[in-house]
Every structure is written in structure tokens, then in C-alpha cells.
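Encoded as C-alpha cells, the following chain is the form predicted on its own, with no partner shown.
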Amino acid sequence: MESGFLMRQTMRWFGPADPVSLWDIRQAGSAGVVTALHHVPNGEVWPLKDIKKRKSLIESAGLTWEVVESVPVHESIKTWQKDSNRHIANYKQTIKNLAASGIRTITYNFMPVLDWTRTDLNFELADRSKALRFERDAYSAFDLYILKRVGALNDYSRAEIKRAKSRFDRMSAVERKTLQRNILAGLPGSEEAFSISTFSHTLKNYEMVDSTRLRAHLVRFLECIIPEAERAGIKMVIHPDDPPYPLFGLPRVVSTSEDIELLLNAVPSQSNRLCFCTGSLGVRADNDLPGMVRKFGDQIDFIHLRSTIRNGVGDFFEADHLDGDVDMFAVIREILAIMSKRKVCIPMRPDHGHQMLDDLRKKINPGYSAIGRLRGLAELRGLEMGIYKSIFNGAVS
């Protein structure tokens, strides 16, 4: 493998909101960061004077702004609404205006109304770190018993109801409360908060779009945009869904390596990339991950590194970077491979972090606090030198 094909390590970065300062995305080893213009209400135009105040922030720390991560899609585009085409054309503008920056990857996801899922934000793990957590019976507890969706029953077998049953009528009052904050409102980079009865109407716009429609919808939003992407030398790279499976009745269709690929097929462009997440894809036992970066190696323009442990529920946490059911090194052996076949670095971000140490005492973004994260980079950089001084560079055949 020739010098420098390692993977550009960044960070996510939440603006200057970020209890996580730039400093302390530097200190930790980063090249780069991640980020959003999260104050632009979804569906309207990123500035070209916004984009460039923020890139200039970053830079005056010493780092580059390396991954837009994300611009959103606007509901009416994922339903196809009257005002879909104002959407789309604002996106094609926020396009050009990245693009002007000098900014050349940015991440989406079409995944219906919420974005990444979970019930719980602090889940505490046997060390008394804490972590994310998606547990099942807690998701149709507030789907059948707090938001009391239409048709929910129909979605769930006798067994699963009657244990959502005992898991509701166990919770207090405050526990309620706060699974129906974490699952509407409490995540950090999600595109919209709902209230119970703005998440149910919003969920109506969705009765009539199946997962062959939303994906009829996100082949024609790349239709529309992907010229664009192409004239500003942009790669548009899709995050997959997050859990990989349907929630609230919606569709999901960035779920599995069929999914993936149908829709790299269906509009082929070298703007048309993917955002290769292994701990979004690492929650199905169906998902083998080695074989997709093989598969789509030469389509993969980002990469999130975390791992999860799951169980046969369909419950599932994160866990330590280089733990759980994600088998990082053949991972990482992998993505080396196809740089080194590239010849390219490509961005990679320590995906998510256990709360630990002193940032136990802290408010953070729930996933994003700073010292996990610096352990999951530190292990992933140096399982990542390990592989190419081992296997890449000739010591092991």
C-alpha cells in the first residue's frame, strides 16, 4: 500500500453551540470536522455568506471543514408535495453555494420524519459509562400506549403487545415523559422536535407511501439534483437509515446492501455516493459489512466507525468503538484496501461515543461528548496504523 492512504479523521461539530469547541476537536487528533449550518430552517437555502463565516471559524482553528454532514431533505420532497420542486431548487442552490466554498461532500438521508432513533440517551453501561440505547419494547410502548398510533396494532404480534403493555405500566409519569422527549426531540442533529399531535399529523402525509414509493420519490429527488451535484464537482453521499428497519408504520429504504445498491443503479453518477456507517448497518445480523465495502468500495465517499451490541428483540446499544458486533478490523482492512486501490483518503468520523470521565458532570450532545469520542478515534487510529503497518506494508503476507 503506497504512503498516505489513510483515512482523514474528523469530527462532528455542532457550531459554535458545541459544548465540544474546536480546540477540543484539534487536542484530540482530528484533521477536520463535520458539520451543519443548523440554525437554516429545513428546506430553505444555506447563504453563501453563512457557509463562509462558518468555514472560516473552522479554519481559524487550524482545521478544514471536510463533510457537510447534513443538508436535509425536506419532508415535501420525501412525500412529494405541491412544494416539493421550491424545496429542491433551494437544495440545487445550497448546492452551488457549498460548492463555492470549496466544500465537495455533503451527507443526506431520506429517512421518513425522525431522523436516528432511540429511546433512551443515557443508558448506563456495567463501567457506569453512558451510552445510547434502542430498546424495543420501550419504541411500541410509546407507539401503541403514549402516541396511540393509527394502525399500530396491526404492526405488532401478541407477544410484542403484551410485553409494550408491561413495559408502559411499569414506567412512571417522569419515565414517560422523557422516552417521548428522547424519541421526538432529543437528539442532536435531527432535523425537526414534534410534539405527540405534530408527529401524528405529520405521520398521515405518509399513508399512502409505501417503500417502492419512497423510493420512486428519493430516485427522483436524485434525478433532479445530481446534475446539479455534477456541474460543482459535489458528491452527494446517503447515510443509511438508522435503525435499519421500519418505525411508526414508515417506510425505510437505505436498509440493507439490496437497498444500497438499487439505489447507486438507478441514477449512476460519480456524484451519486454513499456515507458508509457502521453502526447504522452493523444493527442487522443480515448486514455483512466487510462484504458491502467490497461491494461498494469504490462508491464509498465517507465513513462513520461505531459499533453496537444487539440482541434477538431488537434491542441494541452502543458499544466500545472497537467491541460488539462490528468486526472493525476486517472493517478497516477493507476500506485500506479499496484507498489504497483508489488512491484516495477518505473522511472518516468516530461515530458516536460512550459519556465518561469528566464529562459525566457536563451537559453534551447526547453521543457527542468529547473524551468518548477521543477514545474511539485513539483505538480506531490505532487499530487503522496497525492493519497498514502489518498486512499493507509487508510484515504479514
Ligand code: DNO
Given for the second form:
Amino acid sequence: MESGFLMRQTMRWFGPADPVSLWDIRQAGSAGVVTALHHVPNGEVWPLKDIKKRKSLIESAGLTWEVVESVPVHESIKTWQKDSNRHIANYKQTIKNLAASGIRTITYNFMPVLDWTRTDLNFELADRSKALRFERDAYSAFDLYILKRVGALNDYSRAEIKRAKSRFDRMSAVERKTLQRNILAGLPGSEEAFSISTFSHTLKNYEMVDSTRLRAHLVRFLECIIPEAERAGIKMVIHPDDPPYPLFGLPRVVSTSEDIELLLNAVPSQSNRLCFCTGSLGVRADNDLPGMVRKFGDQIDFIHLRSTIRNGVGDFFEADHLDGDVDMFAVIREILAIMSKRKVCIPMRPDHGHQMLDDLRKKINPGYSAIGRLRGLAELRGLEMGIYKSIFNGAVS
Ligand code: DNO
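Alongside the form predicted on its own that was just displayed, please also present the structure of the form predicted together with the ligand.
Following is the full complex, with the preceding chain placed first.
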């Protein structure tokens, strides 16, 4: 049997201000990093000289800049408002500048207003490490009684409203502030932070944008930028919604297999591709992850590996990478099969990790501590190698 291909190991790095250094990442066993120019305001062009400077910094630690995560899509594009043309022109220029610097893959998402969302950033596990968690009642308590969103009452059942009220009543003032900060201050990589009033104001821009409109805006955006990406030899990989369902009455259109199929088919191109994130998609019990890898295998160009544990009332927390609701063995087996078929090594990163050991005493970016991710990467690599060798009779290319 011929030999196959292994994933390219990377870790996310938030740039020179990240408490995790490039050398930490290299020592964790990564070949490269995934990063972004977080200092460039959302919607502006990424200057060529800044991209080049970042690239040489990464290379000076013996690493490669494998993937950009993310070039954010400006709100004016998601709502298709007056400024969208300027922001699309800027986005295209950023694509060109990244391509001119040798970048080949760009991640983005199309989640309205908020990027990934959690309610608790210090959820203590049985081994006293800390995980990120989404608690449904805390989320609805925030929506109904802190944000006091117009029309929110219509989005919940009577039982949910009762639970949210009692959750809110049990929270101290400090807990309410922390909850607000967790949801609105922007988790790492989110690029936007809101107060109650700016958030409420931004929500208004979506009064006329339901899921059909949002999807139409996504397709229009792709029709504008994909030809530029094709010319530049760039793959645009869309990241799924996290969590994969609407929040705060905002539509989300990259949550299921049907959603992904629609967007990939709407603008068929070698540049219209997918970032397969098991942690985001795995929160829905109706997403069959190994089946989705099989189905979209030819269109996946970046992989986030992480697992969650959900319960019946809509809570979930981030589990150990090899534990939880994601069948990581089956997912990696399918990934190895598609890489062997396509004869490529797809970049992957261990998505998030627990705060553990020394990281418990350090300042960290939530989800992105060094040791938790190092553990995740080590476990995932080992699992991959084990499956690989059993498939390819020990041959490694
Ligand atoms: C969270 C990340 C997301 C992701 C963006 C992609 O940990 O997976 O912030 O980078 O949604 O655009």
C-alpha cells in the first residue's frame, strides 16, 4: 500500500503581544502558526509591509505562517449597508497583499456581530483545570435581564424564562458584570468589543436581516471576493458558527451540513473552501462529523480539532480533546482518508485547551493557554500517527 499524508501541525498565535511565544509553540511540536494582524482595525487594508514583517518574525523562530486566522468581515458587508463597497475593495486588497507575501489560506467567518461566544471562562473540571463553557440559563438571563433585548421574550418558552429569572436572581453584581464581559468584551480573535448600549445599537442593524438575507449577503460577498482569491491563488476557508445556532435573535447560516453545502455550491470554486471545526459543529447532535468530513472532504483546507460535552438543556463545555461528544478517532480516520485521496497535508490546529498546571497562575488568552493546547496537540498527533500507521502499514511519507 502506498504511503499517506499527515496533517500539518500548527498553533494559533496572537502576535508579539501573545503571552505564548513562538518558541513555546515550536517546542510544543508545531511546524507553523496561524495568526492575524490584530492591530489593523476591522475593515481596513492589511499593509504589505506589516504582513512581511510578521512573516519574517515567524520564520525567525523556524516556523511557517501556514494560515491567516482571520481576516474579519466588516459588519457593513454582513448587513450590506452603504459602506460595504469600500470594505469589499479593502478586503480584496488584503487578499492581494497576503498572496504577494506567500500566504495561501485565509480563514473568515460570517457570524453577525459576535464571533465565538461563551458564558463562563473559568469552569472548573474534576481535575481542577479550567474550561470554557456555555450555560444556556446564564445566556438567557443576560439576554432578558441585563441586555433587556427588545423582543427577547418571544424567543423563549415560559419554562426557559422562569429558569433565566431564577438564574439572574441568584447572581451577585460581580457575577452579572463578569457574565456581561464574557459575552460582550470579545473573546480572543473576536476583534470587536461592545457595551450594552453599543451592542443594542448594533443589533438594530439586523432588524431586516433574517437568515435568508444573511445568506444572500454571504453569497454576494463571495461573488465579489472569490474571483480575486482565484487570481491570487488563495483559498478562502469559512469557519462555522460557534455555537452553531442563532444567538440574540441574530441569524447564523454556517451551522449545519445543509448550510455548508449551500454556500459552497453557490459559488463553486477552488478558492471557496471550508475550515472544518469539530468544536463548533460538534455542539449540535444532528451534525454527523465523520460524515461531514467525507461529504466536504474535497473542500476542506484547514482543520480545528476540539471536543465538547453537551447536555439536554443546551449547555456545553469544552472537553479534553480526545473525550466528549466528538468521535475524534473517526474524524481523524476520515481526514487521513481524504488527505491520502487528495495527496495533500491539510494544516490543523488543536483548538483551545484547558487552563492547567502553570497556566493556572499566568495571564492567558481564554482557550489559548500554552500547556492545555500542548496537551491537546500531543494527544491529537499521537492518535493521528496511530491510525496512520495502522492504515499504511507503518509507512510514513
Ligand atoms: C475561536 C476561533 C474563532 C475563529 C473565527 C474565524 O476560538 O475558532 O474566533 O477564529 O471565528 O473567523
